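One chain follows as structure tokens, the form predicted on its own.
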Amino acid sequence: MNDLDILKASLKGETLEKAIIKYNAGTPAAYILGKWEFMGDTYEITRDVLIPRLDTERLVEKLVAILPKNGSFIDIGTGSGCVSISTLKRRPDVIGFAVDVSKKALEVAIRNADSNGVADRLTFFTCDVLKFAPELGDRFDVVVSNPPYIPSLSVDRLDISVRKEPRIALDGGEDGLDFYRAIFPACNKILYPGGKYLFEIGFDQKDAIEALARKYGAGSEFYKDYSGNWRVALLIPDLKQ
């Protein structure tokens, strides 16, 4: 079922009618409806917030297999929190730590938290990713991204649909790795030993993030989307401390 079906099933009548043309115009209709769905598991969605697609399905499930019982995780630039609430509702086990630079996408992640009934085991609070110098009591056993990784030129060729999301959600600078960077080096401090990094790529990034990895010491898996393109990064650093 396309988006535009998606529409024709939940509305009707004349606000149907509005829909479809806000639709052709460009509005994606996630945010016409306000809600979308990810996992099978609805979330809230707004335009402060990415909206959730199917091949991120890919992160989750490889989150949800590779934490250890009674694990931790700490999801960076969560948007909607659709990663970390769907591993959650997956894993009644785990805990997990939420950060995003916008207040607003924060607010939308709690409800849907709420909403989707992992609230108490899922702790959020606001960090810009690129200053990311966490001091947090806790260590993580996986930390977890979806950022932006999309070169800054290239935002403003994508569909009107998608530059209709936030860019910050999307512009991960010059060569699309700006996160990345930032990300990897400041993490090793809250990571357990043996603990691991997961992160969703570009299509064509694989080379780069292994590239990246190896520059810190760190070994490299990944796995591909249902579409056959390299979307998923398992990072495994050599942690002795």
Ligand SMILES: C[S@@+](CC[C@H](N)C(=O)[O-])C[C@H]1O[C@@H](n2cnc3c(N)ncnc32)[C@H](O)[C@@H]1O
Given for the second form:
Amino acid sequence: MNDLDILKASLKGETLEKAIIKYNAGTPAAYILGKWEFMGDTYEITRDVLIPRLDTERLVEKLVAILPKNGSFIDIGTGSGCVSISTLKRRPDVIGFAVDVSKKALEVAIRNADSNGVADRLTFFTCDVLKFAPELGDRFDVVVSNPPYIPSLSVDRLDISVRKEPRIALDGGEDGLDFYRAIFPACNKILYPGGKYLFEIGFDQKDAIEALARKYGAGSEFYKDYSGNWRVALLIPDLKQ
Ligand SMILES: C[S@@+](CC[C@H](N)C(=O)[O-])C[C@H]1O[C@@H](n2cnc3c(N)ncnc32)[C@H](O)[C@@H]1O
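Please supply the corresponding structure for the form predicted together with the ligand (the preceding block corresponds to the form predicted on its own).
And the full complex, kicking off with our chain again.
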């Protein structure tokens, strides 16, 4: 089903007519409905959060697969909470920490954790990761992030419906790589020895992320999305602590 079909299946009569007018003016269906599906689960979606993308399911699948038994992760830039929450639903043995610079996004994520039944295993913190790495007095097995990764100038050329999403969820700085540089390896001190970074990356960012890993002597592996693009990076730092 495309987004218009989803609107038609969810709304009726005058409400649907008004919704179609908004949709045709560029408002994403998820913002009109106030909810969206990700990995078969329903998430509350407001204009303060990025709309969960199908591609991000690859990140979750990989996270679910690499977390050790009774392990833990920290999700940087959690937005709606979709990465953390869908992982916790599939791994009842693990716990998660979720951070975002946006307090309003965190409010949405907290409600989503509650409605999806994982609130008891997910802790939320406000943190600007461009200024400092989260300091929680805790360590994690995986730092996971789907950060903003679109180059600043490209954000202005995105489709009008994507530009309705929060700019802070999209804009990754001049070359789109600001967040990877900030998070890696600054978060090494909150990883257990043997810990890993798992990033969603832009379709053309594999070489740059590989070079970032090499610069710090880290190993890297990449995984493709459903369209055959390299969209998930696993970085394994050399943590001799
Ligand atoms: C691409 S969105 C990802 C949202 C969600 N994880 C997902 O996959 O749908 C990036 C998220 O990073 C957050 N963010 C932006 N700048 C940040 C910063 N300086 N520190 C922490 N989080 C930030 C945004 O608010 C947004 O929620």
